[in-house]
Structure formats: structure tokens, C-alpha cells
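Shown next as C-alpha cells: one chain only, the form predicted alone.
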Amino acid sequence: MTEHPNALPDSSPWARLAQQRDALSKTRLRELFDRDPERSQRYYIEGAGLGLDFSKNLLTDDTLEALLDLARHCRLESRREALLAGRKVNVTEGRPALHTALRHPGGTDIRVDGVDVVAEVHATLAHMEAFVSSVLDGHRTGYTGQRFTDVVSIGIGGSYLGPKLVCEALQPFDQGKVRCHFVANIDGTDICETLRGLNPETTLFLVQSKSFLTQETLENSKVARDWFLNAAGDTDHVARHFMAVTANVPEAEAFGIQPNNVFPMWDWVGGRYSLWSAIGLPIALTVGMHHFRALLAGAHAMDEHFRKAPLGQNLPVVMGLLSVWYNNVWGAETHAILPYDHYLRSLPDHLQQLDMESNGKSVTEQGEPVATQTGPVLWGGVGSNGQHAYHQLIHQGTRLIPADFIIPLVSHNPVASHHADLFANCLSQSRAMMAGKTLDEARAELAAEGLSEDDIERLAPHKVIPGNKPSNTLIMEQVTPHTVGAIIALYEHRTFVQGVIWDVDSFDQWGVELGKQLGKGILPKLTGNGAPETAGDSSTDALIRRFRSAHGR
């Protein structure tokens, strides 16, 4: 087993980046813009319908070249080739990570264990198209012959976050035939509040689980089936109202779902990368297959950009390397995702799982402790709401928090001057992060307001904004199926780039599995009769006793 070239953070590329940081720590972003009138043009790149202005970052040409040298040193280009060719880049599970094949045009040949997976993907797309058409056209009906009006998608993690994000993002393209609802949480309130007000005769359920054994999904599906049967009576009607996306057909059949109502999942697609598969049925039912295919086309366009663009002109590469730059060299621990578009309001939630589940690792692919910090904490929310909440911490707090501002040039809802106002807010926030306000500027501002010298000296320090805070601005013409596909694929590849630099397996999630394992052991101690055996620690045991007491056990 060969040692990853990034094993030692004091290797030549890292040392060069440390030197760059030392040099830039004495330089203000304001100065970099003043010195270079062409800075915004030189640090602007495009791909797959997206534009990235990364000029408001703490970097020079030398810094960018040092970051690109680090990428080459860590064999990013060959690792990218391995990912896209379907090699087993998920090393701990011995699997490819071929989510890119889900949006690949037909007629190409990508094989896993001798099987042409692109052909399988397009067969599934054809199955989806027939199913979606039958529901939206009213040919497929419920057990009383009525058209479906509502679809309830039951899943969790990647089976929930991605489809929910895209359904919201593409609301302007909603076909208006069915309403999609999402249930994920094992909290009974989630499923109960979703079912309240729905009609069992016109409700279709999608059970989304690769294993068909995920506890949250299975328990919510049982509640949904009981609610349905309370009205329908006959268990034979389950087959008309319940579909599944799973790799475990026998379990789906045992639940009452017919084999022809089961859509496949493959072990070479991780849950957080699965919205492009039949897991995306809620998207297709909302916007129609034409727009679902446009979503895939946008993602594929970003795949091709990632594959072909030179590293320094490559959106995922540049964004991934900038994240490494701040996380590992400047000590930033978090990264803010700030979409300035209401339709993209769930993007931070999806990217949290994508990035933090992928790169929240502490050992390398070789099983050795990592030598550097790995994934940052991703958080954020929709602009401009955040400006009246957590942006204060970004501007005047003591932490370095890089941010991605994401905004379309054109709104689907051009009400009055709202979009110009929104765009102005977006630009002003990124400029405030970059430029800040000096003590002299604060004094001059207060003097212009007519304050006394004493009041000026008292208040001026509180009005200083340090500035020099880095940000990216990601733009697109408008939020469309194509651009939404490109944005999500961009962040998928950005996540992979970071994982290559840190030498972690970005496609497993054993920390998630541990919680599931322990939960199986604790549940019977909560619900069983008699005194439970210890769960292994006094805190958990005491909380189990309190739960049992509250339920009369």
C-alpha cells in the first residue's frame, strides 16, 4: 500500500502555502483590489452555466499556483479520472462512487463488474418516465379510481434532503398535478402532521430506502400503511398506493409492494449522491420528466467541466482548494453557505450532509490518523434573512468564516424592485466582509453625524468592521433545472477535491452506522418488560429509567 503524498503537512506544498499565509497576513484585501484593477476579471471563471467570482479571497497568483501544486502533489487529476471511470474509490467498501453515471447520456459504456451501468440507468429512467406519465396523466389511479393528488415521499438523509431541495428549487416549473410531501424524522409528529388533511383515496406513497431496513423510513412507512388501510380495508389495495426505491426487493414485496412498482438502487451510489436516480421520483412527479432530464443534463455539464477544464479554471477544483486553504492554513473551522434566492433555501441543509458526511473523517484511506484537519462545519441560510441574525458574527466576530454567496441574475418573481434590492444586499454583504470599516472611517462617519469628540471616541471602536473576510460569489442567469443540477454537482465535486487533499474516503460513513447499531440495542431496553440490562454507561441507563417511568414501565 503506497503512502499518500500528502501524509506530512510539512511537505513542500504545505510549507509553500504557510509562507503564502505569512505574506498575506500583512496584506489587506482592499490593497489587493487597489493594486490590481483587473483582479475581478482574472479571478472569475465559468462552467456549466455558472460563474464564480473568487476575487474576494485572500490569495494572489502565487497563492493560487501553490494551491494547484498541492492538488498535483496529491494526484488530484489521476484520482479524478479514477472517480469518473468507475474505479473502486470507496476503498473501505470496495465500491465505485458512480453518481456521475446517473446523469450520463445514453450510448456510452461504463462498466462495474462487467455490467454496463449506463444502460441500467437509462432503463430505469424509461421506467420512471412511464410511471410519472401515468400518474400525471391520470391513467394510474388509486383504489377508488380517483386521480392521485398528493405524493408522500418517505426517506431520510440523502433520500430526503436532495429531493426536497430540488422540489423547492424548481417550484416555478411545478406541473401542478400533484403535491409532494416529505417525511423523514422518526418523531411521530412528522408523519402525523403530514397525513393530517390528506385523502387516502388520492395519496401515493414512495418508500425510499436502499436496504428497506432503515429504521426511520420503515417505521414511518408502517404508520402510513396503517393509516391507508384504516380507510381502504383490503391489503390488496396497498399495491396501488405504495411504490419503493430500494435494492431489497424481497423486503419491499413483504411490505405489500409489487415487484413492478420497485425502482432499483445500486450499491455504487451513496445516499447523499442519489437524487439523480429513482430517489428523484418526487422531483419528476413535481416538475415532469422533461425538467428532471434537464436537471441531469446540468449536472452532467458540470461533470464534463470538472473532467476537462484546466485546474486553475475548474470551478470544483478552485472552490475545493480554497476550502482547504482556509481550513488547514488559516484555521477556519466553519464555512457559510448563503443562497440569495428563496427557492434555494434548503441548499445549506443538503450541502451539510454532502460535505460533512463525506469528509467528516479522522483516518486516511490507509487507516492512519490524518495529519491535518478535515471537513469544516457547513452552515448557513437564505439571504437576506441571515443579515439580521448571524451575519453579525461573520462581520465583527473573532472567527474567520469564509462564505459562498449564491444568487441568480434574474428572478422568477420580478416584484417591484425586490430582486435589485436582494442583489444589492448580496453584493453589500460580500463587500463588507472584504473591505470592512476602519477606525478612521468610523470616526469620520460619526463626525458627519454631528457627534461630540467624546462620543466619537467612545463609539468609534464599536463601529469598526475588521474586513479581510474571504468569500466566493456564485452566479447564474436564473434558477432552472439545468443550473440547479450544475450547482449540486459542483459541490459534489468540490467535496471530492477536498477529500483527495486530505486523503480520506469521501464515500463511506461508518460514524452514521455506529449510531444505528447502538440504537438497535437501546430500543428494547426502552420498550421491554422487566428491568433492562445496562446499556453500558450510567448516563444512558438513568435516561432509560426516566423514559420507562414516564411510560409506566
Second form
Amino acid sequence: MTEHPNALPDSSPWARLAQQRDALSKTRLRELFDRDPERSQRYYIEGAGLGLDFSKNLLTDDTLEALLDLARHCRLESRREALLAGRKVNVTEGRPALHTALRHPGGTDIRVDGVDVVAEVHATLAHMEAFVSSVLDGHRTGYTGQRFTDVVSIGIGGSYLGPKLVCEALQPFDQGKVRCHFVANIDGTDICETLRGLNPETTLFLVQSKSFLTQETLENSKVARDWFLNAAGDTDHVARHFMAVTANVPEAEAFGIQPNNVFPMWDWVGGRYSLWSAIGLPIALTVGMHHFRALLAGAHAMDEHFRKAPLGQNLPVVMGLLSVWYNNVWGAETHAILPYDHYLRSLPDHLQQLDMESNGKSVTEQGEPVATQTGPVLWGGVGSNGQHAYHQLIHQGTRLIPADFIIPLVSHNPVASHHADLFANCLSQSRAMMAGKTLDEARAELAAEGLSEDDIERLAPHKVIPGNKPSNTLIMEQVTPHTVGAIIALYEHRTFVQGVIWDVDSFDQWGVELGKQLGKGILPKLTGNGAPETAGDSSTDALIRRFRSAHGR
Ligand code: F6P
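Could you switch over to the form predicted in complex with ligand F6P, since the one displayed so far is the form predicted alone?
All chains and molecules follow, beginning with the one already shown.
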């Protein structure tokens, strides 16, 4: 499926794409816009309340057709069907990847091993609803009868990044009843700084771990429990203050969490796709269950768009194929996510896990080495801050870095002319990437400033901006629960589309296991008594000795 472009007959989609690249290398985006006044309409599509302008990409109708052919060649439509129907698309773990069922409004029957998962999801939503309202209306209290004022969510990876992103993104919808805090890192500073200033009598803990085996989450939860018991004294009070979201109920119980305080997770939900499940409790506690349901509705609207829209007008399909185009045919190694909205500042972090854990793979589903590059490095940050930092490299560096600009048309905070300023910054960046500045333009600019001929010749090359750098612009009316749900679901499906082209299992993550295994072996060498055995190499051994000596061992 992922044969290398150069090894193929001219008729293959990869070879056609290589030809497209050669043809487009001789032209410039500026010319494509000049030649076609309709270009911005031609390459603009909508779905689930989002609009995608992909006209500033290195493509023509022929390119798009070749990309869509590649998708058909890789059986994207039937693989999409398999994903949405709950077939075991996570082949190495023999599981479906049914995050779409988590946001399904019901009235359908999706079965996993004979069990109707939509019914289970809706039962859990009802449980969440009852819990959230009991906390927010003050019926559920801490051990001294006081209302909860603070919620500490302890989890890492998918049990952290998604809920944190959405809580920040939906700050304008905050019900103001509880403050949510997030602890992820095994660096003790995270939990210590979070607990500092909190009152154990009014703090609720959510232990968020699908496996309930993750070291960071368990160690932080133990510290939280000790901190709590230091004040509360009686271990019976743990049941009132500690909830869990997990698929591993026995371990949660062993920790001291009562079974009726455990919200379920299912093995058909991957961690990085889990914010739509009870892992989203911090979101529901912050913005209320009605807004959490609106978030699910936005994601479901994107699922339906992904399911039904023709491939060429399908946002996740087009964005996924464009990513493949730059990655595999133009040699781009990274992709920038640039949200021009302060509320979406953590989107790059969440998408990093989503995309890089899903598609950071080197073998196909069949276990054969892949023939092309797979997942690119995703990175980015909030605009306009990045313009005064890494955008220099995007504009004048030697690498090709495709970018996604993400911006709402209307701000929640229409102070002074800020939103127009922000919008102007966003457009100026995508236009600068696309149009650049030629040597002649640089010379003319310097001449207009009155510089001497010598200075013009000396400075002009430094002022050239190559341009021809591709970008997408994703717009929405405003950042709302619905649009945030749609954006995240869009990127989930975009990730899947790429994985289909590369023929990798986008739903496993074996690569993270080695570090975990080795960590278990190294820890006792750091903390144990007596000279430790070698860890296997002199560098690791020397660093272990330095650590031990700093701790008097
Ligand atoms: O280490 C990677 C990972 O397995 C992620 O996929 C997952 O989201 C995270 O760890 C946390 O796992 P858990 O929810 O089981 O604690």
C-alpha cells in the first residue's frame, strides 16, 4: 500500500504525485492565485461548523485528484467504514477504536463482542450527570460537610492532555462552581505546587487512568491521599474525596476507591481518544454537563461529516492527504499547529500525543517495514506569540514546514481592536508564507528607504522571503463546546486518514513500553542499598553513581 513513489509505474498514485510535485516545483503559489481568481472558493470546504481554506497549498485540481486516488488505492472508504462500525482496527491489540461511539447521540446499535456499547456510553453519561450535578449543587460534600471548591485531576497522556485542553478552551463557559487543577508529571513539583494552598476538606480528587497501572498517576495519587489523610485522619474519608475513571476496577478498589465511585473505561477506547468518556469529568465539572454534551455533539457532527462527505470535500480526508503530500512527496519533516486563540493554547500539546503516538510507527499492520516516512513531528504554539519566536525559521529557514492556522471569526473578549489585530496577524503570516518577498521586491523596498546601491545589494538577499510555504486556515464562528468538539474530532480523523495511507496501526503505542520497562529496572539501582549491578552501559552506570552520591549512597 505504501510503495515508494520512485519504485512504481507511472500510473500509480504515488508516481502521479511525484510528477505533480515536479510540475508544481516550477510554479509558485502566487502564480496559481493570479491565474485563478476562484482559487480561494475552489479550495474552501465546510463541515460541522468549521471552514477550511486550503487554497494556500501547493496543489492544483490534478494534485487533489491524485491524492484522492491514493486514498482510494489505500481503501480509505472501507477502512473508514471498519473504524466507524466498530471492527477491530487496532490489529495488534485485537480491539476496535470506538471513540466515535462515545459521542454518538444514540438510536444506533454498535456492538463489541455482543455488547451494545452505545447503551453503556449513555448509562455512563447519566452516571456522570448525576455525579456532576451533586458536586455542583453542593449535595455531595467533603468529609466535614463542606462543598467541594477544587478538583484535582491526576492522570497523564490521554488521561490528562485532552481534558486540560478542553477545560482551558471552554473557560468562557465555566460555571464557576469548582476550580479544576491537573497533575501529570512524576516530578514532585507538579503535585506539591498543585496541593499548596488547597484545603483537604473541600478538595475532590479524580484518579484518571485507563490501566490504573501508570507509575506517574499512581505515585501522584498516593501523595495526594497521604496529604488528604494527614488532615482527615480517618481512611474511611478517602471514599468521599477520591473518584476514579478506569478500566481496572480491582486496582482502584485496592487504592481505597469504592466501586460506586469508579467510572468505567473500555478497552475499545484509546487513551488519547478518551476525553469524550468519563475521563472528561474535569470538563463537565468545569462547564456543566450540558456543555459537555454540546462538546460531544460537535464531535459527532464531525464524525458524520467524515462518514458522509465526498472525499474531496471531507475536512479530515483533505487535511490528512495534504499532510501525506508534504511528508512523503515533498520531504517535510514537521507540521506546525498554530491556534490563533488564547483559549486553544494547549491544542498543539494534545495533537502531539494524538498524532505522534498514533502514527509514530515503522511497520505496517502486517508487521512489514514501511516503505515511506510515517508520522511527522507535530509542534506549534499559540499565535501571535510564535511570530516573535519560531516563525522566523518557518519563513526563512531551509526546511519546508506546512502549518495549520486555526482562528475564530469572533472573540469572547472583544477588547479594543484586539481581535482584528489578531486576525490581521494570522492572515499576514499565512500570506507571508505563501507569497514571500522576491529579491526585486526586497531591493525596491530598500531603495524606497533611500539606501545606497551598495547597501541595497548587501542587504537585499537577507530580506528575501522564499514564500511558497503551504498552510491551511481553519476557521469557525467562535470557540464554543460544539466547535472545540469538532476541531478535536477533525484531527482524530485526520490522524486516522494518514495511518490508512501508511498502513500502520494508529491505535497501539508499543514504543512507550520500553522506557517503562527499563525504568522499573533502573529505579532500584538509584534507591537500593549496596553497589548496584550494571544497568548495561557505562553512561547509565556513571549517571546512576552521580545520583547516588548526591543522595549520600
Ligand atoms: O504512555 C502512554 C500511555 O499509554 C498513553 O497512551 C495513555 O494515554 C497514557 O499512557 C496514560 O495511560 P493510563 O490512562 O492507563 O494511565
